[in-house]
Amino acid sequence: MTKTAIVLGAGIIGVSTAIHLQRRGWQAVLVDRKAPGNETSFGNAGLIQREGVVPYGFPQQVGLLLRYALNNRIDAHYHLKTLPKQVAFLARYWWNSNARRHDAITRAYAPLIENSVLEHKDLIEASHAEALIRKDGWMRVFRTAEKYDQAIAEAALWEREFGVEYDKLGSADVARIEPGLIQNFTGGLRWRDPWSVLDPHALTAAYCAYFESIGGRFVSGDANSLGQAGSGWRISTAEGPLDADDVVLALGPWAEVATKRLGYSFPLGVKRGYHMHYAAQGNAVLNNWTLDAERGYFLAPMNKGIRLTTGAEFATLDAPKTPVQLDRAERVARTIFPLGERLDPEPWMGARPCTPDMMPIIGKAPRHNGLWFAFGHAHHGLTLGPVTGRVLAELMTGEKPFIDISAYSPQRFNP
């Protein structure tokens, strides 16, 4: 008999998982309260980050921590009144970011990143989404020689250790590649391997359309209604009760609530982020996905305009929007590129689900049959969607995952 699965969460992780289950002969139903790709997957820098082998660690230097404590930066912001609720998570995050532990985590994390572009390529071609993709990498630009030299040395190390490729750019190279920049930079670094996405929401929607074309279904429903039904699982949907043999929780930052109802405790933190689209003034053109490395914001030339993205905001998931980082970033961005008017009615905000050891949670629930987890991808949700979907589907169908995923096991938090 055909095995059935409910995949809760129609972001890039859930959609990719549903595709890979459907391809393997299961009947998968994708369930979300919103249309596919309308939560965290909607807004990001739009990068498939093959170079992102090193997870974002918590600062270790006392001087830098003190500067962050002033709470006036673009790359990080925090809600003071919610810090007490986040202290335990932040302490474990800081501890895991120690140089020795961070290096071990990086080596365990690298196999996911190393396969990210190839796994996206498979789904991009299957969903005929090539028009949404660029394959020319992205660029970091630097204001000081110290930071530039440090970044080049780090890139050389990553090239030796993990096979990522880069180009070292001088000041004249940056000016030639981006003539629209109105500030001189000391230099730049172009990562060659990553692909960029002109509309991340459209890419998730294209993947979902492909999922439906191979026999999958998407229905509207609420993860809060999930419960066991005999030897399987049941959820309430707009089309009535839905039963399945297995269920995948790919709920991003909402996974903590859903898993807690089932008796699990995951130390899932949230890093919120904002974006806004802008027109360019006059004939100005931004050619590349560009990070102002020492200020901590991204400019990305997307279909909807030039997308300005911020760093991380440490706040509770349900806290009101506080887009102060976006305002700070816009003021600085206007000094390096002639941004025009805002194109969105209000800033978009999303929440990245983060674990204190910087690795996702992928695998079987320790205490329930037919329950599977796929969340906690932090800054690399878009990057890791297809590779996560493949390895989890392989595990669920009894295949040997094509990479070792033992480091991402839910049992590291729930033995």
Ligand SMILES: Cc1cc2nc3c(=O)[nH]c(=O)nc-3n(C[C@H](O)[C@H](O)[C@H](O)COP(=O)(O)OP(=O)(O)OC[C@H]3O[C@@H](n4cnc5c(N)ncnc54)[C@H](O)[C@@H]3O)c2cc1C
Second form
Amino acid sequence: MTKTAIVLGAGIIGVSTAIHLQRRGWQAVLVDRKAPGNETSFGNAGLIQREGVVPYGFPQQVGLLLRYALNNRIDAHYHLKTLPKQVAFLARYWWNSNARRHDAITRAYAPLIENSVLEHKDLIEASHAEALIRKDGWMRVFRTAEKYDQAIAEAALWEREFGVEYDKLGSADVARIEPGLIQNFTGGLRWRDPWSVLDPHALTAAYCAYFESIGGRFVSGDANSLGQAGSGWRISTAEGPLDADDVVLALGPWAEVATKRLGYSFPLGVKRGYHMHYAAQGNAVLNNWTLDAERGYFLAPMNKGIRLTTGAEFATLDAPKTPVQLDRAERVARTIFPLGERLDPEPWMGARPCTPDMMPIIGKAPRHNGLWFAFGHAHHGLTLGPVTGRVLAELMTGEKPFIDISAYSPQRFNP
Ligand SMILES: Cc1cc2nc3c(=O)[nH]c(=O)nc-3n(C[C@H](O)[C@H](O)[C@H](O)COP(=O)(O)OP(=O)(O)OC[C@H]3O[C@@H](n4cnc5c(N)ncnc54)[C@H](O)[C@@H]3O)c2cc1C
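Switch from the form predicted alone to the form predicted together with the ligand and print that structure.
What follows is the whole complex; the chain from before opens it.
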């Protein structure tokens, strides 16, 4: 008998999981209330971050915390009114970010990241999406010698410990690599191994088309209608009720829509982020994915224009957009590169689905048969889609996952 699965959520995580199940002989159906890849996986910075072995921790130094409290920065912003709702998540995030715990988390997290490019390569080739990919890394640029030296020292450590490769760039190197920059930088750091995606939405759509080409199906449906039916699962879809043996919850920041109803409690939070596309003035060209490291925004030369993406906004998932970081970042970005007009009618907003220990939740639900979780990928969901899909499908089909995934188990929050 062919095993069947509903994969709920057609972002990069759900689509990748559905592919890996279908490849292993299961009949998988992707279900989403929107078209594939239209939420968080739509608007990110497009980096497959092979260098991202160290998850972003919560600041520990009192001075820095006080500066964040002023709420006037580009890299972080918070909604004061809803802060009480986020305190539980933030307190645990802060606790896990202490140097000793953060180091242990990094060691557990690194194997996922280390396999990210290889696992994307497999799906990129299978879905003939090479035209969407660049393989030449990305660059951080620095204004002060202090931050530059710190970053280079950290990169040397990551190279030794995690095999991450980088180039140290002087001021002249940065100007040569990016002649369009109109600001002198003290130096830069180029990560060599990461790949970048010229249109992240198109990549998820290409993976979904590949999934359909190997016999998978996509149907519209709402997670709110998911329930148990006999020994399996049932959901209402545009094509009527759909039954399956197993269900995967890959709902990104909306995971709690389903987990809470099923009796699970995860201390999740979101870090919202914005993007806007810009034209370049005259014939100015931006060659590389570039992070203005001491200000905290990205400029990425994508297919739709130069995409500026912002850092973390601590707010509830459904609060109205407040793109103040985008406005602040745009003002600074215009002083480093001749950006032209805005190309989108309004800023795009997405929400990074976060756990307080900075690791995703991947594995079997502790109290239900045939229920599986794959969410909470925070800053690295695009990076980790294919590797997550592979290890979860391996677990579901009874294979031994090719890396140890015990650290990502849902049981750490729901014993
Ligand atoms: C500004 C920004 C920049 C980023 N840059 C990067 C980057 O460079 N590299 C990187 O690796 N990551 C990056 N990320 C993070 C990355 O985008 C996310 O981690 C990733 O997209 C999460 O994927 P997902 O599949 O879990 O969630 P999503 O893509 O949000 O997918 C969840 C799906 O669930 C569906 N859904 C929700 N509710 C329901 C319901 N009730 N019924 C049915 N379906 C439902 C949604 O429609 C959606 O399609 C960035 C994020 C942001 C915001």
